[in-house]
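Shown next as structure tokens: one chain only, the form predicted alone.
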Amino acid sequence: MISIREIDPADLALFDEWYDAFRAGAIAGREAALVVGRETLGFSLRTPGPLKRRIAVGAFEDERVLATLLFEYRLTDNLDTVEVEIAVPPEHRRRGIGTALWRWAVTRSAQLGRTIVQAELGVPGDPSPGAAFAERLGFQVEHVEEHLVVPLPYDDLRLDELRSAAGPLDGYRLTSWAGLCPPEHQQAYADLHTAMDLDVPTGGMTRELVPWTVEKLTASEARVDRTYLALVTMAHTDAGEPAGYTLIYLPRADAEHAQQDDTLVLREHRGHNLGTHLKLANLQQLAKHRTAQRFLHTWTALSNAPMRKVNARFGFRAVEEHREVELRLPRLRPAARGVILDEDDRVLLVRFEFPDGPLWATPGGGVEAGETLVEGLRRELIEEVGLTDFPDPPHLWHQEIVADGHATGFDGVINDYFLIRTNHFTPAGTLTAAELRAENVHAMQWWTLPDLDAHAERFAPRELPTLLRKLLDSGPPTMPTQLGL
């Protein structure tokens, strides 16, 4: 069976196995894929910061990691969004594993109350498996950039030609540093970061822009400095006013790749070849600090014609499209439910009383934000029926219902069903009869398959007798089956 679960990044052997699958899926079919390094990602997962949470999720078969999900969300801003990256190595594709990881992401997003899912895709050409998968899920392309690469070390002849063509730098002075921003430049550098966020094209992506402060800058740099050396060149006017900056990240543990990140010239200072001068000065820093890195990467929006021309002059070559995609989800209430079978294959159901009539359903209920599905299931079953001791159960079915009336204050529900085998018992949970009635639960009963077939009232899911018969005949599915109503 395929199971989806979070990994503990402090388990170094398991993290290495997870990272190997993550990288294999991310680079497949791409000429110059840039993937976050093992040490960088491991540090981020093991020592979370105050601004963002990252979760590593694996698809397991016989305790072997087949594929991966990196799930991220911000903690102080952009509180409606999550970011996902699903990476399935080619040998495990077309088995539904990516879909199973996606369902985990949908459920966790619902637990967090977040309804906007964002992702980034490296697309070397069409057809692209990742782009096709995102399109099938309903993602819309909101922004497209070129991913460009130039080989290192840099061509000195090209740089000499660029210096000559750029001419003198009149009216400005440049300051360069490696590592943390010097205190005397922190406020200007923070202000330039804010200007960059406002200036950079983002298409239709949903973004809440938060101004940079010195405190935010220093906290961000402190985390980044653990795994990257920042190379920065800033331009000031002769009068001391900031005019622009450029930034290269040199990974401390990646012998292959460096990243040309931001380049900004404030609008009132454009037209003086300042961007070229900034890049040339920072490439001098790169030549000084570079170890064995063989490629310099950058990204430029298709709509940013001036910067594309600059990149071409510097010898960058486009290797793929970088697509930013987004999907809006309905607001669903996540729930975990137990398909509890005794030694005689009887199933335990609870009777709900609603204004439109009674409904027999599997026990369970809503999963809270800090719980996994199985943790929520265990809590609900203790409260509802008194079942306390069972191993982690197989995941049987996944159901997403978008319709009114299923959960107050929500657009619908997500139900995840798990198989629990147990000896027959008399259900008696920690909730009192009055507390159960307050949740519309009025009875509990064990059912045989013939009892289910002969009953005229409603079940949830609707095809419960058929689903149970298939389960008893064939056993649990390899991975969760998608259900309708």
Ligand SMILES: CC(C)(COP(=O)(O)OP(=O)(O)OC[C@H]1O[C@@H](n2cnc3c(N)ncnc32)[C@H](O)[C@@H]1OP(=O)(O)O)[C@@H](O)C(=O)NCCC(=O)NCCS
Given for the second form:
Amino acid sequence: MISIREIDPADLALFDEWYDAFRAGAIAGREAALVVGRETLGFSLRTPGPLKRRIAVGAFEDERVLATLLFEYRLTDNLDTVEVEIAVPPEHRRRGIGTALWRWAVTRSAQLGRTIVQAELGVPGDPSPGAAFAERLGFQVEHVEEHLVVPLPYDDLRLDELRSAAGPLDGYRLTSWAGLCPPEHQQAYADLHTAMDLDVPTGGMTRELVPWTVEKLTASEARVDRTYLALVTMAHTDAGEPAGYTLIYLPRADAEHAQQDDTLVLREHRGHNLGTHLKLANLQQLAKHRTAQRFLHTWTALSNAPMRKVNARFGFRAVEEHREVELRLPRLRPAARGVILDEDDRVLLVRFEFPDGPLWATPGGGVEAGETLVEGLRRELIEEVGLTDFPDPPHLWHQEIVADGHATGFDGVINDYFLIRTNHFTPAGTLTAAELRAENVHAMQWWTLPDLDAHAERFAPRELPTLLRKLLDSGPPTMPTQLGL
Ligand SMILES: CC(C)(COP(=O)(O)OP(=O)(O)OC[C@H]1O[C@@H](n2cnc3c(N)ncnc32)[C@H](O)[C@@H]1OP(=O)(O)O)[C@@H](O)C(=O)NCCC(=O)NCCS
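What I would like now is the form predicted in complex with this ligand, since the data block earlier showed the form predicted alone; can you produce it?
Every chain and every other molecule in the complex is listed next, the one we just looked at coming first.
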């Protein structure tokens, strides 16, 4: 049976196993995938910063990690958005594991009240499993960049050629540094970051921009500096006005790949070959600081013709498309529900009274933002029926219902159903009868399968008698089954 759950990144052996699957899934079939390094990601997961939350999720079978999801969201801006990265190693693909991880992401997004999901795809060519998977889920491609690579060490002769072709740099001076920005440049460097955010094309991706301040810059640099050495070259006019910058990240521990990140020349300073001069100066720094890195990666929007020209001059070769995709989710209220069976295979149901009539449903209810599904289920069952001790239950069914009238203030509900085997008991939770009635619960009853078959009223899920028969005949499914209404 496959179960999806968060991993504790402080459990180093488990994190290592998780990371191996993450990397294997991410690099398969790609010549030059750039995957965040083990140390960098481990540090980030174990030492959360104030701006972003990252969760490592695994698909487990027999306590082995088969596949992974990295789920991220920002804490002070972009509050509607989450980012997902699902990676399934090739030997475990096309079994529905990617989809099971995706459902975890949908449920957690709903718990957080977030409705925009973003992802990045490395697409070396068509057909691409990632692109097919994302399309099937309904993601739209909003922005495409070219991912380019040049081997290191950089060819000195080419640099000399480029330097003489670029000619002198009149009216500007360049300043380079490695590591943290010197205090005298912090304000200008922060302003250039803001200009970069405004200038860089991102297609139709939803993005709330937050201006950079010196405080934000120093906090971000201090964090990044733990795992990357930043190489920066900045351009000023002779009068001291900032005109542009370029930035390379050298990973401190994950030695293969370096990243050419931002390059910006402010609009009013374009057309002076400044981009080339900035890159030349920073490559000189790279030659000095490079340790074992064998490749320098960069990304440029297909629409950014001037930068693509500079890239070609510097010998970068396109290796794949980098697609940014986005999906809008309905606002769904997540709930965890227990399929509680006693020793005689009777199932415990609660009766809701709604304006359109009674409905017999499995006990359980809404999951709070900070809870896992099983934690929410345990709390709900204590409150509703008084069931306390049970081992972590198998996940049976997943149901997404987009329709009015299921939860006030929402576009619908997500129900995740879990199997609980228990001795027969008389339901009595911590909620009083009046409190239950306030939630429309008016009765509780154990049902045999024949009782269910003979009953003419409504069940939730609608096909409950059929689903239960299948469960009793065949046992829980390997992976949660997607239900209709
Ligand atoms: C994309 C990826 C996560 C899919 O994982 P998976 O476990 O194979 O996915 P599932 O089995 O749940 O596939 C669900 C559906 O996606 C589509 N799909 C997935 N892989 C596909 C492929 N190679 N070709 C065509 N369609 C594909 C199919 O519609 C599939 O349903 P089906 O098998 O019933 O036809 C996996 O291939 C992967 O890790 N790729 C590299 C990383 C990546 O691109 N991640 C996606 C970004 S978040």
